[in-house]
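Single chain ahead, written as structure tokens, the form predicted on its own.
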Amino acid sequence: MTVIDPSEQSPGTRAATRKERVAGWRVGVLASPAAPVYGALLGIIIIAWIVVTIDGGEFLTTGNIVNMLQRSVALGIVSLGQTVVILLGSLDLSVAALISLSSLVTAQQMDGQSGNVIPAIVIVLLLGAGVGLANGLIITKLRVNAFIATLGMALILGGIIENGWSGPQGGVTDGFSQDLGYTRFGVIPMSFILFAVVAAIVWFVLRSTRFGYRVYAVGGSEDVSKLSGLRTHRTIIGAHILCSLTAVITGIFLASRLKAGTPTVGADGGYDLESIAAVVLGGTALTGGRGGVIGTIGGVFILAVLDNVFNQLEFNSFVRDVVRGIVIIAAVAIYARRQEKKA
């Protein structure tokens, strides 16, 4: 076979080959299921400059840039976690519990020393690999629904949380409450940085690696998955330790946020419900199989977009319930409509 060099073709055959190919990447990016979630954030981020701009605001200014950005990284890295357990057909009620958990026994570790940091870090990431251990033996082995099972866990970890702390405390340290919490690079917070890189590792473990095409395969059907010889306990509970770990690292950065533990922190953002919403706008399926972290950053943008517009309109807690509410329902139902045009 005569392999022809590049700079041997002709100006013409190059120009076809440069169109054949932004031709293919335009077809694989449009076919993408996460390309209706980005042209949906498009359109927000849009029609949200258009009514902050009438209302009197600014919406594309640095300093609210960077304010989405952080606004989107304690919600995003646990909605990562959430991804996966979702991709599953499984989902974890227990995250908000345990991002609460997390960031008390965080600050209390530290107890405002730096020397503590590391081993504060190294502590709150084995909670979480415990608790998603516990969650995923609970639902493989006692075969309790993962809807109980981590509303379980979720009233556990919550007494805890209620015996042993009554308001703030601990104390994080300066340094790691600025660097992680305040710290940004032009637009870019460090915080946001961290969301990329636990994004990325996401990613790669689900495109990449056979506990990801495990993960895709249960989710497909966990019955075809057992008698192709997956073994589907392992990669459940595997997935539950992923998302715990997300939950923690998540409790972490609000740690260093607040320069404190509070009891109350996860519950307050909502995190439980707000990362199964992020999941569905992104476009996974709730019963597994179908979706990715990729579709899930949009659906997270699409929130933050919002929450912007909300506080930047001085909306009421009813009226934002009520638009997330219907943002939420019009996205399933399109995506359902999309899957039964492809079936």
Partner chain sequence: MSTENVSASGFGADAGDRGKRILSALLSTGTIFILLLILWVWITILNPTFAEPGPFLAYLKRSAPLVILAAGAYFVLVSGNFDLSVGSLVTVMVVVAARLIEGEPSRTWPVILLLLVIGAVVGFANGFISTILRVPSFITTLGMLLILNGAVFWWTGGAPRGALSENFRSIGRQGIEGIPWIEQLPWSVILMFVIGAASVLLMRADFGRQLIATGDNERAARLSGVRVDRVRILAFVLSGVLAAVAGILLGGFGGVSAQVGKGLEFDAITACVLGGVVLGGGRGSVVAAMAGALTLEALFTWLNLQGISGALEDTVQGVIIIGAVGFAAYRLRGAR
Given for the second form:
Amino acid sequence: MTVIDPSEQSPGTRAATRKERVAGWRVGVLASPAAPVYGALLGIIIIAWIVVTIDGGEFLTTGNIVNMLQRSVALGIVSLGQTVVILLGSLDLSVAALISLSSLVTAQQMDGQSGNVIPAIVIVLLLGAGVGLANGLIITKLRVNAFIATLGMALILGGIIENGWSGPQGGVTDGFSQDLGYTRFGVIPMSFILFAVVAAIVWFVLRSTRFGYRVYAVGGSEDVSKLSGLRTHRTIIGAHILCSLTAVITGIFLASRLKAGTPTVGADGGYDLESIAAVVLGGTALTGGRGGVIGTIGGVFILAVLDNVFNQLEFNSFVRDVVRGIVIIAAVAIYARRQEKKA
Amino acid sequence: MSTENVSASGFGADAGDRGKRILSALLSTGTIFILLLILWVWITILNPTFAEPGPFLAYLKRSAPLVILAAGAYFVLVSGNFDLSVGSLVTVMVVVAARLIEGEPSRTWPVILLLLVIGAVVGFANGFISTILRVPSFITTLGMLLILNGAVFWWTGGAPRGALSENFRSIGRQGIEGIPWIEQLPWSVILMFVIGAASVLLMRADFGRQLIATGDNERAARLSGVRVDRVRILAFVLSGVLAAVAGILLGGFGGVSAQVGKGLEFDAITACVLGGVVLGGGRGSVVAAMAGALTLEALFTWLNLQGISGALEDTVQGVIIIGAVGFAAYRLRGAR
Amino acid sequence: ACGTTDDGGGETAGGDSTPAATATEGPKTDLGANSEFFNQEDYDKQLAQRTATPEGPADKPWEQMIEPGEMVDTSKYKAKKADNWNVCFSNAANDNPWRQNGGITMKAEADNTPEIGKFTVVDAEAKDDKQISDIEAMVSGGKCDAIIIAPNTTATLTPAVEKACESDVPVIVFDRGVQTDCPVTFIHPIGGYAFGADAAEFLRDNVKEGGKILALRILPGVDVLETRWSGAKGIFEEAGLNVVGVEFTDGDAAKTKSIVSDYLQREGSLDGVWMDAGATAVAMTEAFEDAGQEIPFVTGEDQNDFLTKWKEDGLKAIAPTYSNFQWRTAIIATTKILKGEEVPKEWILPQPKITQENLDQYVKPDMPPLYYALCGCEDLPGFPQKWGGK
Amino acid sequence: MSDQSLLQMQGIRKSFVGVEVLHGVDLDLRAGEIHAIVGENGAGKSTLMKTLAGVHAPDEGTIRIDGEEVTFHHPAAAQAAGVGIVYQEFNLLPDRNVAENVFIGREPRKAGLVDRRRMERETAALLEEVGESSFGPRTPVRWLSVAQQQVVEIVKARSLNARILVLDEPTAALAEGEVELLFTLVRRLQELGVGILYISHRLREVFALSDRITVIKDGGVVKTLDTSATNQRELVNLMVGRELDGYFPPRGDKADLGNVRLAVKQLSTPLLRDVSFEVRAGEIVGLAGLQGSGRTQIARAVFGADPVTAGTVEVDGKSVRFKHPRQAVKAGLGFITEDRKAEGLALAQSIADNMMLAVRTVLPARKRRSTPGLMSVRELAEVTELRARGPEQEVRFLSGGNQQKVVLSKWLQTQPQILIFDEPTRGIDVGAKAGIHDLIRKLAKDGVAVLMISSELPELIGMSDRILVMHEGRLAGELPGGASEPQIMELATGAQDEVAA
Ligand SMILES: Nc1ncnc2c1ncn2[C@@H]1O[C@H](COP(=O)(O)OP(=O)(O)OP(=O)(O)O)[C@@H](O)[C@H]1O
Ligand SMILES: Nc1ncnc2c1ncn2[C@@H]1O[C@H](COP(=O)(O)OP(=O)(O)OP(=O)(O)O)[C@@H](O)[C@H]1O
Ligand SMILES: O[C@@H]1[C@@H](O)[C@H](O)OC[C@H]1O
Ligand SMILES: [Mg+2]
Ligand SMILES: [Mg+2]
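Right, the form predicted on its own is done, so what does the form predicted together with its partner chain look like?
Expanding to the full complex; the earlier chain stays at the top.
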């Protein structure tokens, strides 16, 4: 019997380390699913710039850039949470309803009093945690598929909204609305800073905490994770709580922007499907386990740039939808090709 | 062979368990039929006329489009994909039909043919992009939803234009008259049963077995010679064509409307999941999926009869759907 | 102010008060009761305005105004250029036939106004947040000579409209209201109370006491729709009519039909149907036909399919309207402002109702089913093709 | 080896869907002992281990560790109690790197955050401990060969510092050379006092390694024996309940050989270089080689499952180029894949549907009725000695060996002229193995050309009429049937580059 002596493998070992170093770089930077996203973003910005300029408009002005940043906030924040659940191999279709509900509760709790701002925010965050917990429990303990569980949750929240409110709910405190909704630091809107902070937190959580590692593991394979001794249920529940929290933060932000809560702000914004589209545009695999928030941010910017260009070119909403649909499909098709080539 | 000990091999080692097996199969996939029966009985208790032929047929007639959509959704789901574009496809059907028919009865049949072709083409595009171009179908069909919605209204300038003809509308509205006892047998109910039967046969045929095997394990199916891309594309085509049929029925039933297809994709998927179809593919029966659609419609009727406040209706619906799916999962687990 | 009102008619009682709806404050837990959507003063005022004689040319109702009251001096908005104006329009949405019809009219009127060089439309797709950003972009872009706003929702668009008013560009609001009187003018028909009452009075006058009425509404929460229902509700109560149900149809024909069928099953029959908008009126009548029942007294709107069916099938009906020609008025008002001509602070348009007597003049066989009879667009270039007619 | 009982399992019962698969199993394990568990496919070995690992809760019975009763509701609880397990199926995340896989869910932390450095350092140390240097902690698992993955699995179990280590067929996916490495590791752990439960169908390993052997049959313990006090013959008898005489069916006669059925000429793919060989009707050609030497790649390329860059394939003298496996099936080829779960079976479908899957793709239903030689599902089950409850049973509920028989049936049904077997008896018990060997030989006798890939050298030597040996994507040489193991290994490792054919 031939026993392979490990020492014989030393040339191979050197090769392996070299390969690994190259791999590390490829995995870390180029092979990161975020790379093509920013390529696509850059491409779209260039095309947009050319088209808008030919049309006689201005694209890369400070005002316009600020406008784009501002527009990316609401979808951006909720997409961060959506990224986490999609990485986990789940998804959340209830975010739109939760955004509406949280905008309403924010307004109701603030009731025009500046003293109520902090308690209101706390209450709304608790609401988010509660809904996320419920989603997580339904998925793990009742074993209802995430698609149906969160679709059902959207119905439940929708009914609660309809039952409790028949129109906008005023009461968002003036100062709060001004601060979060309209203040700018130089050219940077305050709300964009909120987006950046939430993004940094989610990024950090995914990258550096055990919870983040577990999200990737469960997304890679729930079975493997469980058999390896990972408490998958806790991870799934935790991720859904995180997702719902980003939804309520979006709701709070929108309340500040509208100076009111409204029953339809979430559904009108299409935040459920659009956040999923943004995440996938950002290169995160719908099957879970691959991707991250950096890509999602790129995906959100792509949609924001498109939106801005549509406005400048005065596309009607129908043309917009057609172009959006094509861009989403085309971008993901390109990623898929890249993925295939690499394999 | 080295052994004659055949008694232990082959099947029937526990032939006595056959009854038990059937029972457990019924318990696992049969939950939906039990639920449907409970709802029907309950509705009848609330409103005894429900069980009479007229009202019951009216219920079936109203359910027919969703049942047909659920069958279409089933083919796609069982092959491991999603089709989120069927709702907007239904809208497209109605809007295109109105624009092209302009109330002219002679145009009805050519336009219907065209609608079926559009359904097939959209389905093919969905399938092609999702299989050959490897875009996840969730995204393909989400994009298609946007494209269809935008394109059709772009074409009509924002609002539906033109009008449906009477004979177009009669498919979704009328039926065979003068049948004793039930008076009218609606065309949509006939279509529903025909499509239901055809779907069952299709799933039992080689195509269906290959489709479900593909959804279960694509690599194994391919290595066994299954042209997995082709069967998946076909599933999307079926979904598109059935959405066209549903659109024709809904346009007939309700007339021109830009809202008609809104949210139907979710209803169809919900119906399938209620019926025990597993998202991700490979499991579930088409009959149960269609029963899921009937259950969903019965649930709407029940909610209406219960007089649950319009506002809380959605909440109750959400709780029941989650509860039913959770219950089915629980039974499946218990039965395993 | 308590609760929402309609398009703000009430607040202008003093002549210079806010011409817009007030906030809807506090949760609306009781949809049916709607007490918070009812304001007696506005209600009485609107009902009275129905019979007031409007000022202006009778053959051009879109130029008429009811009880104009305070006129605004717009000389400070007078455009520096004589022509080639860039008029910007932030539209809430283009999501129903009424809005689509109006949008076409508005564009045609703008094209027909020689001074307007560019008419820029940005569609908010029914998203409050988007509309706020759209308006911000219009203001900061500095390229608009006037900004027209059709707000998506009342309370929520207020801050953005206020911001826009702070710029030196004139702001014109129409259709739904906002909670500020900062815009140069606010254009709207009489209002929801009048609409709701027109329809309810028809049923009151025709249906016997205790008759069963079904009320169909599109969706909750839009003030101009809420007031329609709250305007009707009191009349039903007073008349002793039995409202067996109030349901939301989402503007979906199939859903409307299913709801009516369900009620026919449950109640056996209905004596009247009240609707807060007419887009699904035909589907509603078909539910009766499909159930083999005679169509009772019904109400709709000036959508062509309903009027046609009314005429052809001899329905017993009425169609209140929410004057679609206000979309045209918005451009006319803008033109006046940019020319420095005075406009009313609140421009109230007539709001005719279509009855059996005047039905024939509104049915348009050559126009598509979703055409709105009160288009006010027949004399515009491109009619009827631009509106889908033959 | 101490006599102190480390683990005691008593009266373990477990049923699925009302069918009991374990009827009161008793088992004990001492510290520093290697305790082998053997038994037929479906006997319940893996299920028993899963009750120990917290995957399945036993319906009845007790588990004691160090005399103390324990219940595990989750694999994490078993881990915490010192139970490590390498499952029969692979249990790694391909998208994560080695270190992340080893410490999955238990990442070391510093100040509340994952200490990636430490994680990698510890993984590197563990890899070094087992003498693995061909990859490092940061290598993505996707890049690893099956053998390397198995090393990761073992390192992962080891990283728990488990006192009880379960290895469920750890060598099933390994070639002989790699097996030795594994043995070294297992013995090292044994010296550290770890109690090891070792499941294998390879009796040679069992005798080489274990201290005691427990035979399980039909969900119950037949007997626990001291390895030194028994022999292969007795063991087989206990397992199968009958004598098995002689391992392999007799080779074919030279005279029985027919025409060249399959001719591969200068075949190249990204992983293969200029591979040429022929297989005649009635012949079994064995394909040997180390892991990753390209054996599977040959099969896939010939079958149209992977793209070919150069070369030709001829079937019955006609040049073919399959772009899709279906064309290969149509042309009379069959391919029993090495990984039956991932590539052989639609697990949620019935036995009947799986058996019919391939024939359905090439013969439409109406032609099937008139095609002679097609067997009923029941007949197929008998021919392959399948043990199952009925044709409607879902394949995922079958044990590994019975699943393999379903795969075989699927291909028998297409009446192939050329059959490629990739590890046909991986994870198959000795009794069934003999059955499959007989079947393969019988097929050859009936004129089928067989190409058989196997990592189990005795099997390859015993079955093949000729043996081709692969080395790094090239054909390193050819040996006659009955060649010796060292001869093959010499070619396979490239130890001697120029070899006579
Ligand atoms: N989750 C399950 N549901 C139903 N039946 C199961 C399940 N897991 C295993 N079984 C059944 O339990 C029996 C024992 O299976 P097990 O996998 O333990 O066998 P094994 O001894 O490990 O066989 P092999 O040597 O083939 O791996 C088999 O009949 C199998 O079909
Ligand atoms: N570096 C690699 N990248 C991608 N796929 C690979 C790589 N190496 C091997 N494979 C795939 O893995 C499979 C097995 O590889 P190969 O044919 O080289 O091994 P083998 O000799 O059959 O060994 P075994 O089957 O025993 O694992 C093949 O299908 C091949 O396509
Ligand atoms: O958009 C609304 C329209 O749908 C309704 O009919 O009238 C009021 C408008 O604001
Ligand atoms: Mg096993
Ligand atoms: Mg191989």
